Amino acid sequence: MLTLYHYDTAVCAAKVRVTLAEKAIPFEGKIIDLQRGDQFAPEYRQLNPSAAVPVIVHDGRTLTESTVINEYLDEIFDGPALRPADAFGKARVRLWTKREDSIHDVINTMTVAIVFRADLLAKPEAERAKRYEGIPDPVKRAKWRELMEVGLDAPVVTEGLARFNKLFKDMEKALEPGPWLTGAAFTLADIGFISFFARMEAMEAAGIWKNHYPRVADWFERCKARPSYKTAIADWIPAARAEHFTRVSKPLREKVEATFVAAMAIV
């Protein structure tokens, strides 16, 4: 029996789900409810000290790590190859996964300075304080606590969405042979950016490829036409959850793409 501690809405949760769907491998699934700080419970802690999900369980054995949880369940479970037989096909996978790792925490920067931030500036300053104190990582406290008083205008948002261009560059030029990032056939290597990009529509800032990186734009339109997509991601959001971040995010989108804009003369 394989368990998966994930919630609903988080990234790196639903990129576990994507290739568990792909590969119809059976799960059982415990919700981490990150809103209400189950992350942080000791028992949890336990499991992963780090209080981030996804973690699998796997015959007694667990594992933490979207991208390794990945690979494990590609290398171990029957059903589609979502890796290339041979090592360098291999090896190619690998550096989009690891770029993957590397973009993760712009991510969590967008979501905070878009979302999060509205949702507790509107908490009591010792509630927020006490979700900062949750916080395992010095550094990740900091940007968070940056983020809260600057929002979209603080340095860590141009620095990431500068990024973000690198790699829809990156892509662009990789998907020119098409139709995903590897070639002719779907990987790991496209499963592990799909529900960034699900996260960053969500906030109204699909404009960020759609108007500079149609290639991009097209295979995130595959993307979502695939069955995994509905099953693994789409389903996951609650309805309520779907319009509080159009909600908060649509008065944000122009001084994204704006960012965005500027962030891209940044070499």
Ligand SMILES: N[C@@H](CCC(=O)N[C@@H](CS)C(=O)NCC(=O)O)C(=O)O
Contents of the next structure:
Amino acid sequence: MLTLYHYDTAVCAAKVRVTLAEKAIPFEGKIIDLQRGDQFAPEYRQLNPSAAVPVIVHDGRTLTESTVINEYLDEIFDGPALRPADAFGKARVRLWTKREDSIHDVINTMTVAIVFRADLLAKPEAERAKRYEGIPDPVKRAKWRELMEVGLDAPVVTEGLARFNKLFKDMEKALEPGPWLTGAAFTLADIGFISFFARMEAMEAAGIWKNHYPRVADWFERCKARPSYKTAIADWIPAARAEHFTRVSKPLREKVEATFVAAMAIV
Ligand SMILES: N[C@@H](CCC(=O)N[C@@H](CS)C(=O)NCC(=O)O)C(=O)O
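Based on the form predicted alone presented above, generate the structure block for the form predicted together with this ligand.
Entire complex below, previous chain first.
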């Protein structure tokens, strides 16, 4: 029996849903509503002290961390292998998934700066603070505070977009043979980035790769053409939330692009 604790639009949870879809693994889903603050409930923090999704419970055992969960699922379930069989091939996939883990905070930065900030600024001060004062990691909590104050002008945004630029450069090079990041086979390396790109696209920010990195743009279109994209990502985005993301993000599109172009000069 496999249970996934997740949230419809949470990118890390979507990463695991893509793996479940690609391997056709049945699961029971339990929604942890991140907007309502379910992640901070003491009983959920017993499962994941970091107060985050995803979590899986498989045969009574609990696992956190989307990359670790994806490797575990690939290892123990039948279905198409999502990593090469040999140690070197696995290591090459790991280099990308390690990168995904380290770049996730930039997705969070951009989402807070573009969408959550707009949402929270419309709320009373006390309610606003409640959304992030419970975040256990003090660095992440301080980042939220800074982004609430200055939004896209925060240095953490420019620094994050510079890291994106370095990533896109490396992906563009890796995709020269293609069609996937590590070559002919679609692997966990590709899976880990899909929901991150989907989030940036939902925030009207796809120009940061579309205007500069054509192979990366083609790769993402190939990812979107896979049935797992619909099952694990697109079908989970409530129409009203998608519209809301577009409405809030559109006025900031030029600013994001300009900040990205400035950040391109850094790396
Ligand atoms: N490194 C973790 C990150 C988990 C994470 O930060 N998840 C986000 C959603 S993508 C979350 O639950 N955030 C809690 C919040 O927004 O308060 C993983 O890959 O599983």
